[in-house]
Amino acid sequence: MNNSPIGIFDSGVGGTSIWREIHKLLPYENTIYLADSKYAPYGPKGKNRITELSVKNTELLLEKGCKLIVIACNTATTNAIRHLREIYDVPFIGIEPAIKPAALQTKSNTIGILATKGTLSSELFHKTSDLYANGVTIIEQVGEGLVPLIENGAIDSPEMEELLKKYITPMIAANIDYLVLGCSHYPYLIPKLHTLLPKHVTIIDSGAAVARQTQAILEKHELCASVTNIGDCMFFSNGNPEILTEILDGDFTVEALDF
């Protein structure tokens, strides 16, 4: 079992960000990737088709063996973290927007939130803001728009441009100092975020902080890598999977499926 690999899932290609992070600190960790990109994007849809998606994910990388699942998705964690817990018997690990360390350090008082729809909708959500940013003015945004472009291979398009500039352009005129963005997809805006906001202000992920909590789950439930080869990685979309690859540089194998 500890040789099993670790699954990953996502509404897309946006979740190889949260594999990466996970390949980097954990090398000897066998990885199936499952990018759901048919169904991308996950926001817009309701509490109910989400679980259900994230149940079809889950359910596929149990039959691939896997002995640990990260949701590399903020919109199917914070609507169905819950459920999958409750019905599978296998550790999961989930990503929410790092509203935590952003409302501890901003010295602005105000923060900006860059998320889908289904996570800023979220109960989860609300929790985390109520819990840790009690006093810090939170600036929302739905990103509408940015999966699709991000899914076809649109990342420096016009339009990709276009979007982060009407996104972006209150959130600074807000006075934010911290941009946490709450969707796996939008590390890869990091590059042409950086053009658009002050140097002053900080941008901020989840990727490291799912990477050193699946390390901490694998270790509490004796489940780490046995073996000290670096480990196999594969890669599936039931999408176009050369969209995958293209975001992976090529240098892994992806396989079109259809689940």
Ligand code: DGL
Contents of the next structure:
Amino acid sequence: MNNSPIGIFDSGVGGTSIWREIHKLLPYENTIYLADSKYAPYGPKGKNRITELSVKNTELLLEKGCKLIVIACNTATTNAIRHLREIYDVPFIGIEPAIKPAALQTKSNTIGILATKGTLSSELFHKTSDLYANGVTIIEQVGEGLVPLIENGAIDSPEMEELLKKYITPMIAANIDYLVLGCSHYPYLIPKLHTLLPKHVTIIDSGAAVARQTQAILEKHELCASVTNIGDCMFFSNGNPEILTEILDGDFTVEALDF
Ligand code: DGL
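Next up, can you give the form predicted together with ligand DGL of this protein, since the form predicted on its own came first?
Let's see the whole complex now, leading with the same chain.
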């Protein structure tokens, strides 16, 4: 048994959509979540900068004694996971857009993906889509501006609705039947997206799959906490802690920390 915490980081508050799934599946695991909101968004940044920030976050989580790290950010995973695995011994779990299930299930043979520029331009994303979505038409859309609005607590704003309409209208016109959310911030937009998309379009994100993969890797490395443990969840933000508190529905304490 290993009751050390699982470390989770994202460019900001969005990775809590992944943390939620992990906490739901593994409530006995202690977790430490880092919201690197000060440096959000990662999406428009280059690979080197994204890697630098990912190393900074990993160092802090390791200082805090984490046994495994979940990169709850598609942009950081697709740009930096290979480097992180090369330099650190702990297991890393990454998150990538769920292209595969969408490509397998589409009936219109057309799927939409909404993700950051950093993810859509990464080598890893291209490899995954070539491997799993061969022959399927993928309508790619950079969700420019969405993360800053979420980081500012403006999920339900008119600006958000405007941007979402602009991004999904061409996808609807192309007859998508699956919309892949390739950014861990975007699950917070699902209620709004449901009001804008035709009923037959299924939205998928990778949160539950990441939680299952976390469980499998913990088991493989014999790192699971005792099931009698009551998972302690700590949250740190280097941005506005109130936004993170709000995203967590006020259920958890968020500590402000400069990192
Ligand atoms: N939440 C992140 C992702 O999954 C990063 C978004 C951003 O910082 O641009 O890609």
